[in-house]
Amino acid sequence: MSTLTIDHVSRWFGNVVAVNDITMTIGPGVTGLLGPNGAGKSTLINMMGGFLAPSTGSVTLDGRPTWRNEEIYQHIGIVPEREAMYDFLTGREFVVANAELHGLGDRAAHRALATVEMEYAQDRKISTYSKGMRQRVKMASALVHDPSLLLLDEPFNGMDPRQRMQLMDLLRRMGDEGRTVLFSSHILEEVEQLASHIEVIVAGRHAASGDFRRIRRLMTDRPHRYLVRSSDDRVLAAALIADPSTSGIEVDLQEGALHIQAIDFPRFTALLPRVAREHGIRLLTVSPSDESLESVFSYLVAA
C-alpha cells in the first residue's frame, strides 16, 4: 500500500499560479481529483509523478520525495492526458518497451494487455488506434510492473461506454485490493460512479476533500433541497413553511410530492419528523434532491 502526501504545494509558471498552497493525503482506494478544465489538476498530477518540481512545498510517496527520485517509478504507474505516443510502434511493442525498462519481458506485457482487453489489437500500429484504444494501451503500459500507485489524468477520454465500464470495474478492483488509485476528471458522473473519496480543485486551490455527500451536508450555509412524499402533502407543506428553517416549498401534484428548500439544515432535519408526528402525517419518502456530485461541485465553484 502506498500513501502520497502533498504538503503546502504551489506551482507557478511566470506570473501564472497554476497550483496554490495545496495540502492533501492520498491513500489506498480510489480517489477522484475533480475540477473544471484549467483548475490545475494536470499540474498537480505531474508533481505527484515527479515530472514537475513544486515551486514551494513537497510531494512525497511513503515519505520519499517524488522529484528527482527514479526509485519511485518502481511503484508508480502513470497515464498522462496527452495523446502523443510512438505511433510507429505496435501496441505490444509499446507495452514491451515499458516492461523492459522495469527489467520485465513479454509475459508481463501480455498480462497487462489482457487486463485492458487489448490483445486483439496488440499487433496493430498505434497510428491506427482510436482515442479510446490509445487510452487503453497507455493503461496497459502503466500496469506492466504491477504498481501500488496509479496516477491517471482524464483516463476515460475517448472511450466508448463499454470501454469506460470495463476500466471502471478494473479501477474499483484495484482499489479494493489496497492499491492507491488517483484519477482526474472534469466529468462529474465519472467521479460519482467510481471514487470513494474526492479532492476538489478550483482555480488552483483546494476547495474540498472527502465523501461528496458528507461535504454537501457540511455546507450548512447553503440551501438543501429535498423531495418529500407523505400521506398529506398540503398540511405538511403549510406547517413546514411557517418555520424559518424552510425558505420555499413547491407542491408537485403530478408527481405527488413536495420539493422543499431548507436554509437551516440542522433545524430542518429535527423539524420534519416532529411536524409529521404532531399532525399525524406519515412520511413515505424523504430524499435529498441535490446531493449529486454535480450539485456539490456547482456550489463549490460558486463559493
Given for the second form:
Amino acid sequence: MSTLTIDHVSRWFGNVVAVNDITMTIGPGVTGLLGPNGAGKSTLINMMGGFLAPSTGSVTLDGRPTWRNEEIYQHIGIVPEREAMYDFLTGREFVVANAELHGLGDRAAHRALATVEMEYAQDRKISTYSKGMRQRVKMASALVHDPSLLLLDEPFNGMDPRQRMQLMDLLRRMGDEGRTVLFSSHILEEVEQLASHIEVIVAGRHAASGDFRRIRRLMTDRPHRYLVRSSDDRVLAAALIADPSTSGIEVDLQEGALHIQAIDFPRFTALLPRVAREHGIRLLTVSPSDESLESVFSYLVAA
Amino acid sequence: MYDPTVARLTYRGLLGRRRALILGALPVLLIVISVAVRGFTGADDQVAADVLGGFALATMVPIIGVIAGTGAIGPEIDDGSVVYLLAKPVKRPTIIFTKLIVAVAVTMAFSAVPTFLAGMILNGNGQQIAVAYTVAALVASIAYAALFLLLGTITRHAVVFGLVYALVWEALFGTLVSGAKTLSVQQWSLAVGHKVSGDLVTSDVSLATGTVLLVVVTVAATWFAGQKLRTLTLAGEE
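Form predicted on its own done; form predicted in complex with its partner chain now:
Zooming out: every chain and molecule, the one shown earlier first.
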C-alpha cells in the first residue's frame, strides 16, 4: 500500500506556469487525472515519476522524494505517453531487459507478459506492433517488478474499444489488489468508467477532486449555451424564456440567430423541439456554442 | 559500475540501425585508399604516415567517435525511450559509464582496427607506423567517446556540434593554428603514438601533457555526463 503525496507543487518553464500550486494525495485504488490537453497533466505526472523537478513544493511516495532518487523506482511502474521504446527489440527482449534492470530475471518478464496477454506476439519486433500492442508491452515493462504505484500517461490514447476495455479491466484489477494506480486522460467518460476517484486539472490548477458523481454533476449542471437559427426567432425566444429551463436569450440581429443560455440541460433539450413544433417554427440551426473541452472544464475552475 | 543490460541495449541500438552502415563507410574508404596508394606508390613510410595521420587519425577517428559517442545515448534521449532506463533502480552514473564502455569499444573497433589494417597495407608496419597510429587511435577513441557521449546528454544537436568540433577544430584549426593544437584530442593521442614510433609520428604536445589531458578530459566528461543524466528532464508532449 503506497500513498503519493503532492504538496504545494508548482512548475514553471521560463515564465510559463505549467503546474500551479497543486496539493493532492493519491492513495490505493484507481485515480483518474482528468483535464483538457495542455492542462499540465503530463508535467504533473513527470514530477510524480521523478523525471522533472518541482519548481516549488515536493512530491513524495510514502515520505520519500521521487526526484533524484533512483531507489524509488523499486516501487514505481511507469507507462509513458511517448511511443518510442527500443523498436529494434522483440516484445520479450524488451520486457526481459526491463526485468534485468530491476535485478529480476526471465520469470518476472514472463509473468508480466502473461498479465497483459502479449505472449502470442512476444517474439515479434516491437516495430511491427500496433498501438494497442505497444501499450500492453509498455504495461508489462511497468509491471515487471510488481510495483505498488503505477503511473500511466494517457494510456488509452489511440486504442480501439476492445483494447480499451482490456486495459481498463487490467487497471481495475491492479487497483483492487491494493496498488495505487494513477492515469491521466482528457476524456471524462474514460475516467468515470474506471476511476473511483478523480482529480481534475485545468490550466495548471487543481480544479476539483472527488468521486465521479460529484465531478459529473459539476460538469452537467453548468449552464449550456446554444446558438439557434429558426424561421421565427422572436416567437421562439418568447416561448422558450417562459420555461424555467432557460435563464437568458439574446436576439442577435446581426447574426440572425438566438444565443440561448440553458440551465436545465435535459429539460431544455426536450423543450426546444416541442416548442418549435407547437408554434410551427422551423429550426434551421441548433448548435452548442461552448461544447469545447476547454469551456466545459472552465466551469469546474469556477465551481 | 557496469550494467550488462544497459550495454546490450546500447550496442544493439548503435549497431542495429543505419548507423552501422555509416560507421562502416569510413573504415572501408580508408582501406580502399590504402590499397590504392600502395598500388600506385609502393611501400613508403612517409606516405603511410601521411595517410594515417591525415585521414585516419585526423578525420576518421573523430567522426567515428561522434557517431558512436552521441549515438550511444542521444537517440534515446531524443525519442524518450531513455525513460525505460531512468525509471529503474540503477544509478545514473552506472548508465553513463556503461554507455561509455560501449561507445569506446565501438569507436575502437571501427577506427583503431581499420587504422592498423591500413598501416599494414601501406607499408607493412615499417618503422612501427601502423602500431603507433593504432595506439594513437585507441587512446583517442576513449577521449572522443567520453567527450561526445557528454555532448549527447546535453544537446539534441550533438551530432552537428560533434562534427563541427571534429572537422573544424581538430582537422582545420588543429593543423593550422598552433594554440589550438594544445587543446586537441588528436595531438594528445599523437603524443602517445610518438612514443611508440619515433619521428614519423609527431605531436605538438609532450607525452606528459597529452596523457594528463586525455585522462582529465575523459574523467571529467564522464563525471559530468553522469550528473547531467541525474537531472535529465524529459520534456512532456503537451
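Numbering follows the first chain given and starts at 1. Since the structure is predicted, the reported quantities are computational estimates derived from the model, not experimental observations. For the two forms, the rigid core is made up of the largest set of C-alpha atoms that agree within 1.5 Å on superposition.
When the rigid core is held fixed, the Cα atom of residue 271 travels 2 angstroms or more between these two forms. Remark: with the core as the superposition reference, the CA shift of residue 45 between these two forms stays below 2 Å.
In the core-superposed comparison between these two forms, residue 248 has its Cα shifted by at least 2 Å.
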